[in-house]
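Shown here is one chain on its own, the form predicted alone, set out as structure tokens.
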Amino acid sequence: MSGYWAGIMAILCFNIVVAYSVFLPAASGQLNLGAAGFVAIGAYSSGYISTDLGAPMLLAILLGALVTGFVAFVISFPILRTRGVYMVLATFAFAEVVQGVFINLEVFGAAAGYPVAAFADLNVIVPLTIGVVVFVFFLMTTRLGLSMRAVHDDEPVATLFGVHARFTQVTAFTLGGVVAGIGGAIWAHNFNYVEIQNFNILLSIFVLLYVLIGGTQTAFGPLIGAVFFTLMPEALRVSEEWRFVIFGILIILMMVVRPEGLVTRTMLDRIKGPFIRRKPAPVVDS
């Protein structure tokens, strides 16, 4: 594989992981516009643990993810007191605070950035990404995943049926932080340099689009959304002058045709329908 396509694959893996970090809160009815903040915490934490503390790279990635998850857990309580657009603004404000903190911390190089020694190639990044994808798919089949879907669809009704909505949302938000930390660690160890300007509002917006365009109803949505947003601009390079115009038109058309996202539960049920044998209804003798 050429260096160019290796770089594209690394960016694709990063986008997939960060998309799932936003999907987990979204699956329980929370829109997170602060993904860049969590990714920055994971990148700096993992890079510092690896470079300054001398920990092995995989251990640094794990610890960076745990640090990010802890931060997500702590801030989930005040953020989850908000609803709708106010939650979006609260998570956006968090990302701005994180950016302001790191840009002034000399221990992390401040505005100049922070060099990371250990390098992660595709042999490390791809298994991490696959692990995140498998974990999210498995999570959505568990009782917690079913609770997240129930809260997403109708929180009052889910609570009425015994779902602990606050516990479900805090857990989803915390797990989203852990996954974002993994994404940040992938960025830090693949580019070997962390600069806070890379983790701005545009990153948060793009990642949220991956999830919303792909669909929040199933775990396939973020995967499809991240693949589309990463590879389609590369495919459109044949028309360098018009590729972003064409790409923008495609996004608008998808939002019009598929407002619930590219992948929905109904679509998956239709696809799986012919392959699932339904048991005939039992015959009751009169």
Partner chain sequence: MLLVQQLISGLMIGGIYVMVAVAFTLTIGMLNFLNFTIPALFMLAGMVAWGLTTVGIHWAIALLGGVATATIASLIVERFTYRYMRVRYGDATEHALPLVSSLGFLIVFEHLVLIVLGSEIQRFPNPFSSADFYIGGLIIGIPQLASLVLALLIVWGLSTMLKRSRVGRALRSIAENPDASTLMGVNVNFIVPVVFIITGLMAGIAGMLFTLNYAAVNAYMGDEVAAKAIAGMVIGGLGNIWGAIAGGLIVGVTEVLAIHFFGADIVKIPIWGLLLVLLIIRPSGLFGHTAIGKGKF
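Provide the structure of the form predicted in complex with its partner chain, given the form predicted alone shown above.
Chain only, nothing else included.
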């Protein structure tokens, strides 16, 4: 594989992983505009563990993810008190605080950036990414996944069937943090250099867009969204700026044509319908 494609592949994996980190809270009805903050925590912590503490890279990635998950768990309690616009703003503010902290931490090179020694090639990144995707798909089929989607659709009614809404949302947010940490670790060990400037509001915005455009109803959404918006610009042989313009126009049109996202439950039904139409259960005469 040429270096060019390897680079795209690595970015694609990063985008997919981070998209899933935003998807998990979004699937339970929480919008997170602070992905960049969690990714930064994952990148710096795993980089520090592998470089300064000398841990093996895979262990460092795992620990970085756990550190990020822990931060997400702690911050989820105050953050989940907010809703809607307030939550969008609160997660955004959180990411700004994280950025402010890292840019002043001398141990991480402050504004100059932090070099990471160990290198993760595609042999590490791709399996990690596949692992995250499979995990989220699995999660969405469990009763916890069902609770998440129920809370997303109608929180008060979900509560009236015994769903612990707060537990469900905290879990989704924390798992989102773990996944974001994996994304940050991938970044740190693939580029071998962590600069806080890379984890800015634009990253948070783009990742949220992948998820909302892909669709929050099924686990296919973020995958399709991230793949489409990562590869589409590469396919267009135009300047960087025009790619962004086309990206923006696509977002606007998508919201007009498919406001619930590219992949919806109804669409999956239609695709599945003719092939695997499930045999209806026998109708019991009453």
